[in-house]
Amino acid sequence: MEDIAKKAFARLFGHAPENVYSAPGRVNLIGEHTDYNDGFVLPTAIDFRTWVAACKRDDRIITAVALDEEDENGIPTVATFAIDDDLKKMDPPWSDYLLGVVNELKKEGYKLSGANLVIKSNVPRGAGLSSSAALENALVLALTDVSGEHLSGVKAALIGQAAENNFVGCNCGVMDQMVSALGKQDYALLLDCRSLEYKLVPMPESWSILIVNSNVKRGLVDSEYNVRRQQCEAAAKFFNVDALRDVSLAQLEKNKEALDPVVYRRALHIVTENQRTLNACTALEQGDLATLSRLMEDSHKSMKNDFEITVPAIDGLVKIIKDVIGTEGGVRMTGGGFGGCVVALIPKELEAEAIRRVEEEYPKISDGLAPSIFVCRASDGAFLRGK
């Protein structure tokens, strides 16, 4: 993909490109919508990233072709701009994100220069995977870069979350940025979304990562996510504190009768999954996977029955592979819900059969929908391997 970067690049522009920078997407083990209520989430990059390729201009424009959004005639859309004028959403759509990372490193004082970029990915997209994430982190990544300017990966991070918050429109919490930043290989990365403290937790050499994408077009992802941020947002204001991170089970608890049924529901997952997030972390550094296959089954069925985020096709794809793997190994959707994946942490030795049930169940319990199986690593960030 770094080749395709670089020889379009050259096509393009005459060219070569000065660098090519990139980020990984990323999947989260467990730790589900518990990040922008300042909770714990433990994901892990992954090896599918996106790549930019960069030259600096001399002038304050920003050119940028994405060869993966093709128009009606199969030809890569391009967004031009220049740097200083008031930035307004634009097409083609994709843009929002390059133009909301501009946008938050003006406003940090950032001495951006015009360039010159190609983008490429093979981050899946709609899938749950972060492809926005690591789209975010390689461009401010290049951008800097190219104009000479440094930052930390964990700037950088919150740069993209700013940028999809303030300019995309997508309340997300700093998780996906964070590790697409900071990740390492080999490693997951349990995160404190409220200090962003973070530690390296290494991955056992005899797991696999099995990502199945379940195909389901996920419609109402966007809106359904900034719904259960209100709801959450409104269990933290009864409590009066920050965060639903401040509330314990018993506090919780006690209050079940006076909060919103739906309110209460919403919160006991973040609470919970809060919990379960810190006792997975300490299972993975123990290679104990029968703990952390029943903190995965626990997650997923707090993702089902209380934050309400499931749909059939995926409790149905989960139960698959829980069949194949029982207690050896762990299995729950991950991504923010109604469709996207699945993510299993399961031994080599299983890793074949699970995928041969996958590909001849699921079809079966979802319509005809074909899976999309994926076995990765964990990766580098975009700050760990630099350009």
Ligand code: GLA
Second form
Amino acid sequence: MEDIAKKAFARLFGHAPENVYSAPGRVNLIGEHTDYNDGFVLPTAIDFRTWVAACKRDDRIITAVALDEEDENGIPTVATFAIDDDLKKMDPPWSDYLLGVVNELKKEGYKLSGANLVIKSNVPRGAGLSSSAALENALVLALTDVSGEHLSGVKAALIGQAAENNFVGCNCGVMDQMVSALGKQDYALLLDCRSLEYKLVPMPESWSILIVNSNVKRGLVDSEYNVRRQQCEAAAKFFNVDALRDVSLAQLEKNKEALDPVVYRRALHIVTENQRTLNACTALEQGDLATLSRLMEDSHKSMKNDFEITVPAIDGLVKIIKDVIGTEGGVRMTGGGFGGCVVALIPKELEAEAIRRVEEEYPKISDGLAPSIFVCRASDGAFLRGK
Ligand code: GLA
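Cool, the form predicted on its own is there; where's the form predicted together with alpha-D-galactopyranose?
And the full complex, kicking off with our chain again.
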């Protein structure tokens, strides 16, 4: 893939790029919708990446070509703009991410320089595996390196998140960008989304990370995501705290009757999910797959019954895998919800059977949808070099 970006760059611009930068997608093992509640998440970066081949220009123009985003004639689409212009949304739509990160970098005082960029990715798009965070981090890294202005992985992640919030129009938390920036090969990352402190936790070699995309169209994601966020904020307001991170289970239960029942259930998911995430981190450190199995099962139930972000095809997919792995592995929906992917942590020897059963049984419960199956390895984040 890196080679494809390099060769295309040479073909398009007549010379080799100075450098190629890359950032991975992610899968979240546990800790769903906790990031924007100042809570805990436990994702890993995965071995699907976005590459940006780059070269500095002498003027203040950025020209970017997205090899995977073709027009109706099969030609890769191009975005060109002047850094110092007042940046507004334009075509092609993917340029939102580029314009968004340039805008945020400018706000933070980065001078930037003109650049030619070629973008190539193998992160599945629209699957909930954070192709957008991968793109944002790869772009932030490329743009700041080209102009000789280095920043930390945490800063890059905050810029990517701000680009989503302020320019793209998605009110996401910081998990995706953080793990895409700071993940490490064969490690999961426990992130405290309030302090942004994080800890790398080794993934046992004998386990597989199995990801299955339900291929259910994720129609309601944006609107429902924002509704969940508002409900969580309403609960935090009720308790007069900054975020649900500050509410204990005992406090929540004591006030159950006074709370709106839907808001109570949303809060219950967040409060219990935070604790499950911390417990899952300990279980991972101890190589305790039986405990992880239970925690992932409880997490899925909580997303289904209390947070109400699963759909029948996803619940069915989780059940198919659960029937194979029992308590020898964990499985749950991962990501924002309303479709997307299921993640399973399973002993390597059960991998083939789990895949076989998913291929055979999933189409029967999903009106014939075919699953996309990925066996992933936890991978290096974009900023591992410490820039
Ligand atoms: C999306 C968002 C993240 C996070 C997850 C749910 O991936 O981008 O910030 O909120 O949903 O855990």
